[in-house]
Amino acid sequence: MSDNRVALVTGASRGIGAAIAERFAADGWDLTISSRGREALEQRAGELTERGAGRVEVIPADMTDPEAVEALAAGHAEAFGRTDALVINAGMGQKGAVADLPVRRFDRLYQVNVRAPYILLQSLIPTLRTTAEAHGTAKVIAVASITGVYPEPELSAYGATKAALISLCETFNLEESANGVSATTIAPGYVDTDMSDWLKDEIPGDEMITVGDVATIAHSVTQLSRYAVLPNVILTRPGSNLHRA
């Protein structure tokens, strides 16, 4: 088992996942980083090492492939034998009204945003429990969306998957928090990443939540004791958007 604190971060090659990995690296954590493309991950691994990370493992995985998700969890557990933080960040967005969005697209959203997180949680429970037993606590941090709490027009399928992710993590807390393992979902409004590029004619990127804001919350969760369970954090934009993305 590693002597350093260890995190597995999905969707770590860019955006929110990259920012979270950088925040952990600055604290000297060991990391497993994952996304679909190996080349981008390898580049990110070098940058994380320069920022202060300990050992950085690279494991590419397609979140629509259950065997790849299982292999990611197994590879991480084998490499480190420890998981202080499981950061479930890889996600997929899709815009479309209920009347128009093809169900096959909903199915793909569900695979990435709900099914893959379920597999990761289930696969890593043993390592999370042993980490909590040895070191006091282990945290799961799942990046959801404000649309999983407050509905947004044309984001019904996306919001439904994020609501399911929030519910999954809340039930996980009922089952695992007594073991020192707890989950926090972070539900932000629009964040300045390439996933929100389609909206930036209406809302400039510099008026959106920053990836650093989300990373700050994620890092803060890892500083909590086993006796502090934080189920969900909603990040909203200022003004009249407090219950809108």
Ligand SMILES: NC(=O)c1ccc[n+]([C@@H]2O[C@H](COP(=O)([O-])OP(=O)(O)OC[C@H]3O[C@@H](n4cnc5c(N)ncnc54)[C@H](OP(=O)(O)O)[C@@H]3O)[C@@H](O)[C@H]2O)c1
The other form holds:
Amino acid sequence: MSDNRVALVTGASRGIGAAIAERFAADGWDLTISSRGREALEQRAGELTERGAGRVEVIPADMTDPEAVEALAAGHAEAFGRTDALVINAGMGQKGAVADLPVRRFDRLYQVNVRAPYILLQSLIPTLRTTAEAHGTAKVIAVASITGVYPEPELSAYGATKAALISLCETFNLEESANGVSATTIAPGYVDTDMSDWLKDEIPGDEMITVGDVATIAHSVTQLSRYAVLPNVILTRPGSNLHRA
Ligand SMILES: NC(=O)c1ccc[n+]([C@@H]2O[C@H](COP(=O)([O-])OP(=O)(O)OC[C@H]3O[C@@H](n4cnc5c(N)ncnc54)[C@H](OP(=O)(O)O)[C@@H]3O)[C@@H](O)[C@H]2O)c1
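Return one more block: the form predicted in complex with the named molecule, after the form predicted on its own shown previously.
All chains and molecules follow, beginning with the one already shown.
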């Protein structure tokens, strides 16, 4: 069995998840990468190997499907038997005022942004605990959003799911941190990815937080010992609207 550190990264096909996977690959980690489409993941796996990753497993899963999320966790645990970092990054956005946004859209957001993270956390507790026991610590890194901390008009449903994710991880820390397993949520403002394309007429992509910025925080979390719990990191954009996405 290899001595490499091991991460599961969801939403790794592009954007923030791809950048985090690349940062871990450069340190020689073994990786399970997931998102919906196998083809994009296979291509990403090749790139990660070129950048220095050890073994890379590809496990596609749609986060709206609870059985697929369970199968992802089981497949990862079976492949590696070790999880130094669980990166819960796959997520979706949705804009609309409470007066207008249909409940079915809220349900889908909740499935992807809250239910799937809950399933992953629950299913992977055994491997996170055994990794912490054998290697000192195991980290959960969940990508939330600044709207989960500071509400924003028309992002009510999205913000509510991210606030729920932050709360879930805070409680997880109360329950698991004594076992050496702790969670950090990262709550960025607008990041230059496909997800923020709709806004780029107003805020150019090159004035947004970069995927590299978020990857740097994620990577730093993996350097912390079991004695340092970092609950939430807020990344804001510069200017007078610090508490705005
Ligand atoms: N961009 C921003 O401004 C911003 C700001 C704050 C927080 N965030 C959060 O950052 C995280 C990553 O977003 P991003 O900006 O990197 O977005 P992105 O470029 O659109 O990437 C989203 C990733 O999630 C995957 N994904 C989407 N829906 C999925 C589903 N139902 N099942 C499985 N995988 C799914 C996508 O892969 P497939 O489409 O191939 O499945 C892709 O890999 C999200 O949680 C988002 O809420 C983003």
